[in-house]
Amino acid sequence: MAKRLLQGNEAVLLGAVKAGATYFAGYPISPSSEILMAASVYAASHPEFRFLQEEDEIASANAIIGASLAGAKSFTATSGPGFSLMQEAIGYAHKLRVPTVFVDVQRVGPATGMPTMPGQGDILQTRYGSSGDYTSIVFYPSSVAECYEYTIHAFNCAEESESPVILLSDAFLGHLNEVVDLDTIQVPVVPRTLEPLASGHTRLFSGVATYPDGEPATADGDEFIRQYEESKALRLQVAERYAFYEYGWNKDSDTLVIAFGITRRIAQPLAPYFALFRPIRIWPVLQDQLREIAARYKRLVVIEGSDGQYASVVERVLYRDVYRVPLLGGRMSLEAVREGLDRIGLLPRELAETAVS
């Protein structure tokens, strides 16, 4: 395949489709609309690949549990409203450890908010949206080729790890086109290994606590702490094997930059004069590399696009304070970078004096 012009929706299809997705369900919901599109292209040249689009996303979460437990490979994706009304379905796709992958790609919330600007106010929702406790997995590219990239490795893990993983973008991040050569990425594609239903034996499925035998648990608490320990212990151990994250611009700073997503690539004329540390594995939080790297800065900036969510995950990791620099109501841009970056008497000389110029 030669270099060619793509979108950040459209890779997240073809990605997909690397890792031996052959199933979509979803609801058209603005900025992840092209996803559902490009799916809906695909299957009407590609009978091995389903696409059923649902009633709403709701129904979208269950149906691609449902192929999956029925052995395809599957995902959906969503956006905002969306994926708040996917959060029961992503809670029972841990409780019954199913292996599909969730797509948000973000915009301005609450509720409707601003259906077509970018914005990063899901960060936690992915973490903590779901009833009860859980351990997820959620990647985050920040440009056009890792939306292929990071596609691959969300449905490795899920996987390996027998659990729903979430791949994040945003507004930007999802119409953002650019020119890739898609062959030059080679990711390894783990292969389903979950039996699918109907093959020859009795398996339960069911949101209550239950013994393997399927007998309820619903008041031994032994058992449900057996059972929880067992899950997150095999998500943490997979999602070791994905600690992706990126350190570099000045590391010789005395200022660390914290940014991912979008932000990071419209941060970028900042790589001069500070440090930056982008995490690709939001969650888990990738505390380890994030202490020893932090440890070398006298400050840290986290510029993300929602009220200091991450943030507060980076300042409870590291027992620090940090800066923020928050990008709202869909103004993420260089000049809210710099006014934010201004307003905490951190903006360069070099970038102010080019701003008023």
Given for the second form:
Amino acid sequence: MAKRLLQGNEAVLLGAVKAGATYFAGYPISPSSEILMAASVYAASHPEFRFLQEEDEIASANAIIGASLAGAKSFTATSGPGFSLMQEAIGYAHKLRVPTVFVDVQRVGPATGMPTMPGQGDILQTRYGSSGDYTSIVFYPSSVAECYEYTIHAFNCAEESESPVILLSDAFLGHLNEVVDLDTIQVPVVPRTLEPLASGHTRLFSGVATYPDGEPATADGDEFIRQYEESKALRLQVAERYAFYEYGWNKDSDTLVIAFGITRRIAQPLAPYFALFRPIRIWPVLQDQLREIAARYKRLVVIEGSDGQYASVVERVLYRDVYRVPLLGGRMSLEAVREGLDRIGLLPRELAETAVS
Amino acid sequence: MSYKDKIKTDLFPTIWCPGCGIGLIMTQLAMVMDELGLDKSNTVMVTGIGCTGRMGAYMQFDSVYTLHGRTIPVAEAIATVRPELNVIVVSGDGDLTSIGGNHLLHAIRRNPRITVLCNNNEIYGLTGGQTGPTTPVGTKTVSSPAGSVYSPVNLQGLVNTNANAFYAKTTVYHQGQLRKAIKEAIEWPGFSFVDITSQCIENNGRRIGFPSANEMLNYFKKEYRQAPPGSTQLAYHQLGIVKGTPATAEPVPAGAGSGKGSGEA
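Rather than the form predicted on its own that you just supplied, could I have the structure of the form predicted in complex with the partner chain?
Entire complex below, previous chain first.
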């Protein structure tokens, strides 16, 4: 097929369809709504693909869990405030071990915030947003072609890890139009493994702690830990097969820039001056790769669209200080990157001169 | 086959208190399931949080024990993906009409083919007997010590905002009528809601003057009356079934959602 101009949000829908998704439920919210609209248009000519515009994000998140249990690969798409409303259901999907995909096209929060401006402030919410302990798997592409590619990976990984996988995007990436040739992206699709409801079993899919026979296990710590460790081990093991990252730019520099999603694209002019580490699998943290690569560099700089959410994770993993360049208030631009580097005394002279001219 | 085959009797005794009304619903539901040939290959149960939610664990079906208030979105999605299945929601009045109220409102509008059995004990039983949206005005509970102040939610009125929907009012005392209501609800080709007044002796009845569950059942016997045949609206404490016009069973247009028709008669 020929090259085409495609938007990041539309690429997510196409990736989902390619991965075998047959159910979408969602609620309109900027800047993710193109996914919902594209899903409704796709459903109109593909009866096997079911679409429901729900009354809210709570219904959407629970509906995709029900649809997945019924046998459909399912997904939803939202942004910060809606993603917050979905957190309880995400914990529920973790507890049930249901494969499904949540897409979060980030904007500037908290609360209603700046609905059309890009942000990256949901990094920790994707890991710790629901109550209790669970093991999240999260991917964050940085181009339209990658929106397509990693949506397929997200569905595959959800099937293998038996968990809700999160695909991060942002207002900038979701609305970015780029020329892509999707036929050059070949990702094998992992088929469904979970036996659908009404296959002749009497299973109990319970958010409450229960024994395998359905009896309440609400006061049995040993049973809780057994189930928790089993789920955690499966997710960590599967995540190893999805350890996507990019390491490049000027590897001989003494400074390593860490940036992901659209921020890595914005920071492209830094390529001659710094090395780059871009995690694509945001969670679980790529700690082995990060430790090995970071050890080669004198300085680490995390450039991100939040006030240090990922920087704090890097510091915790590496036990060393990092420089921070937070891009706040939707100011995700090269100018903001320059200002941030200048503030910490790391702006390359040539870039400063370009800025002046 | 016997209705007992629908129940996991090996898990007995249940967690329900002696005198609880939920078991009376489970028995009638199992009998109807036996009569209609519902089994684990054609039926799914979806239950909410509250004492009633445990029913799914005690029955011989795949069962989804949802988050608090979220039975309806889960059930509707299952019915959408697998329209051939019987999807039966069993939950309490607090779960369905309070925290899940918005989903109820919109499921009524969309008219998916799901059956909702509401164990209506007029309080939050599992959490200790607090007032809820179905508590009658004046009822003293642990969170309304001077008596509940607000009018109960009008479930009949809500359900009947869709002219295609099915609403039944019954009690656990009126077992024959309860069974008829459950049966017709499951057979209904759209959204059906069975509002079942039931007793919570431990966390409500005793506190409002009933010495035992038996007295509560006798109260239902005395207070509730059958509505005249053909009633299109049930008065206070009237029992009956108010059926709308069944939505046509034509295939749903692709992309039109999961519903079977609009509320326009």
